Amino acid sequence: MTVRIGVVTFPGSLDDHDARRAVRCAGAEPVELWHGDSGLHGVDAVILPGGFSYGDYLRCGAIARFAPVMSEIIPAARRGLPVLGICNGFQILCEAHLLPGALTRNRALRFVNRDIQVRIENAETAWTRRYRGGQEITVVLKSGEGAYVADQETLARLEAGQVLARYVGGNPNGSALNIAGVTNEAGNVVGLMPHPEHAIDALTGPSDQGLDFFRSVLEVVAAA
């Protein structure tokens, strides 16, 4: 069985090529999805990559949330389709109300671009099954609006198991509770501010520790 993972390209996406490469390295077939598509072409999972969709006008992800392809992704995600949003993709998932909270300007009002360590807090999602709970990995963070915020009730609810990953060794953007990523209650929709697709081999990234995000979903789809 060949697992087919769709990678959406919005106007302004810039990490879609890297996401497709990560999908190939994990052993799946990447499928190009265009923001104007009216269908998902039978994919088994979807990745919303990083970048600056629609120029980040209004708010990051605010316009992309209304792209035609999102009218297919949103109901499919609610039915259980695995969806991963990376950086700008995380912002889009929050704007689409598939994930709680929002991403705002970094606390220092500066773009952050560096290797970062995160701790996997939830290893039971469709995208983190190959990790151990508490495992620390090195990936890449590059964002100007990566500070995760939510009201206190939402943060308390997230602490019960929906925090996907936290920054360790310092909070680079001012995120509440050091949150680097969250998941929905079902565990099929995941948002992550750092970029695992830039850490799939030691030659081109700081590590190969991001590859298991993509390998995890392969195992989940194959077992379904």
Contents of the next structure:
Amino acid sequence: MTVRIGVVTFPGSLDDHDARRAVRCAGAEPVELWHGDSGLHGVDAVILPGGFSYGDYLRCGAIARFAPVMSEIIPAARRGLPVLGICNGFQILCEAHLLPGALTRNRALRFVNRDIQVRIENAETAWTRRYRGGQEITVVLKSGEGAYVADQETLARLEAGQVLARYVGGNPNGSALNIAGVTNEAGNVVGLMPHPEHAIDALTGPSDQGLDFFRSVLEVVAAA
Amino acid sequence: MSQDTVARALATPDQPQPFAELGLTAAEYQRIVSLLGRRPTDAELAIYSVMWSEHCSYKSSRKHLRQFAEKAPPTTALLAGIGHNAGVVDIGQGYAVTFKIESHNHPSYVEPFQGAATGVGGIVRDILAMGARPVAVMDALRFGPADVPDTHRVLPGVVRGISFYGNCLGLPNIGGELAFDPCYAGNPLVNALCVGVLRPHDLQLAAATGPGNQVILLGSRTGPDGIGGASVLASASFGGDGEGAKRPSVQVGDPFLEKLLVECCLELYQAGLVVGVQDLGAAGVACATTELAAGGGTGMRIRLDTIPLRDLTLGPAEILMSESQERMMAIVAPAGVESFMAICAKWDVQATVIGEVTGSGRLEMSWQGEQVVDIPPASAAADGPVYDRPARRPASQDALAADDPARRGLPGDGAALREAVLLLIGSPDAGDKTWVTEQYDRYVRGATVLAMPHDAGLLQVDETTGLGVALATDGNGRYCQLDPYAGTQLALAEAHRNVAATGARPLAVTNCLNFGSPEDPAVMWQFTEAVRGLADGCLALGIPVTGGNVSFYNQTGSTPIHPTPVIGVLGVHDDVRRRVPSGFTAPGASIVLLGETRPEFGGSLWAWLAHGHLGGRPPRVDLVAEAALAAVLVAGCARGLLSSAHDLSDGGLAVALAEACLTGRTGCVVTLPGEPASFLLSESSARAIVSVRQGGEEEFAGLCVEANVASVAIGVTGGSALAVAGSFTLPLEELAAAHASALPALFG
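Could I have the structure of this protein in the form predicted together with the partner chain, to go alongside the form predicted alone above?
Full assembly next; the chain just shown is listed first.
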């Protein structure tokens, strides 16, 4: 069975091309989803890629969450559809309240593109089960508004298993608790600030250690 | 006051017109009058004033630029050359590549953020206009001294502008340059390069063919950005209420809209709906209409009042001159208009039919039912004035050439040499550029194989075969100040070397010629020497100039910048999986110095940093040696013999060794075959250092002998220091600290 993974293109999505490439590389079939689509074409999982949806005008992800395709994705995600938001996709998932917290300007107020290390804190989710808990991987951070923030109560709640990944070896953007990614309680919706899709081979990325995000969801879907 | 029309121009032949304020000379104005057989209308005057400007007409440079065609080496790779929006070269396997570099110097000084941002936007549209998908950008930046206050206004703004526009557009930034010199303090150089990929049959041309075809303007609405001179006409026509003075002279960019425009145009091309296309940059609608009609040998009828406006008070002259960003003009067959509009609607790109192609050979424009323009399009686009400006070598060149820095004394012992290496590697010029480059997205599109700090940017074009392209830009104002002919060839040679270091075969050249005023005979001499040097150099290396850009009037008061031609070289990599990085990657590899080292310090980074000295002769140019060196580097890569390769340029062997150690996080121990200071600080050209894979030493040495390239094994990679036997040892930690802090110490 071929697993079909939808990659949404909003106006201003940029890493959609890369996300589709990563899906292909992991052995699944990428399906192009358009922001104006009123259905999900029967995909088994969805990726909201990086970029500047709608120019990031108003606030990152604030307009994208109202796109027609999101009104399909939001209820499907609540029913258990695996959804991965990368960078701008993470911002959209927060704006859509599928994930807690928000992303704000980097502490240094500059865009930063850096090869960084993150530690996988929760290896139980639909997108991380091929990793070992505590495994450190090298991926790419590239964002101007990547500092994760949430109120104290939310942060305390997240510590009970919803922190997906943390920056190690320095906090590159001022994220609370060094948070690089979070998951919802059910473990099917995951938001990640760094880009695993830019780390799928050592030729075009700093490592191939991001590929297991995509392989993980393949296993989950195949087992379902 | 009512609008100036053709009828009124005929009726009022003697009405005075503000041609001088628009930058036209009296002779040029008279030429327009005799061309038209009457005085021009305000709108026509606007068209001629922008199209005959130095920027659009190349009137001072055109005579000299012909050498690029006259001396072009024979090549079968060139699909479109000089005169097009960008040159296009065939790279094989059914792919073509288009690339070009362009200046946005003056806007970037006035408003660094928007000036630099729109510089990226403009060059991307040039590439898009050739039918290509833009795939990467690069930036060659030059500023005043890093420690003066104004540089702290200009540099961070420029970098943020490039970061904002390029990142938001989804184009990886894969390299470029960053240099500092007092001569750029009042006139920074912001040169942006874009590269695009297409299938040869997808090539688009800027030609309005087929009478009856529709002229469609798509993208942003037209506003009062960058109008500059047109406000003179506005105030003259409308009684001068001073509104014009409040308008921004620098354009404002919207990369989100440009991203949509790129995707929209590519879909329109794929659907076969575009007969001809032109981007709108300098001179906006005036340029696009005249060039499209002239390119097609046709005429055009345009209804200026159908152009969507952001500011409803704009009149015909302002609309024609507006440099509003993110616009393209397409020629479309009537039967295709509906499908064309549907694709534009899909991408939320506004598109408007503003006229049609005619067979009249006249460019006619109307405004509210009255004719305001009626000219032969080629008279504005192609047949502008051409000047043969006086050029004179300044007498001061001789004294400059005689003032050799070697007399100042090289570092005398190991301790002094150690300090010199730290001075170089910790300078803003040779220091770590991460503060700048980490503000740029280098990964988007998943094809970046090498980027900063490697010698060249390297992109994968075909995932299955590994076909790729490498790009490097180089320029050296100090060398060119000493000798513009040699200095330009040295810039070409350096870019050639950088491309070859990755394992790519150099194929084609683009250039951005940054100079002072062409009305200064000394500057004109520098310019003619530089052009001659580049044309001769390209012929010698067998790679054609495919296009470029001339930027004059880079000066503060009457003091011009150092002549600064920035040369971009594109190469083809047969298999990017074999790419050669610049850093020492593994311990135990033999380090080989390729090329001849002579005591050459004129214009060197060491002379400048250690003594604030600029004089003497630049390094000797040897293009035969450059070609041989490139052949060895490419063959070494193809045979899998090299684990690293790094060109020698600013700062010579000292900087090259330090960079190779730092980039690869591996030390080295070297023994120099001569006096260490001379070997480490000389900037002799046609040199590189490579580290050879264990077991490949003999085969590589054979390659060098065969190609007649001098090679000497100078040491071995490994350890945690840069050690020069008998001279000094620099722990990598200390080296890295000096290198890494160069920019953060100044810019935060």
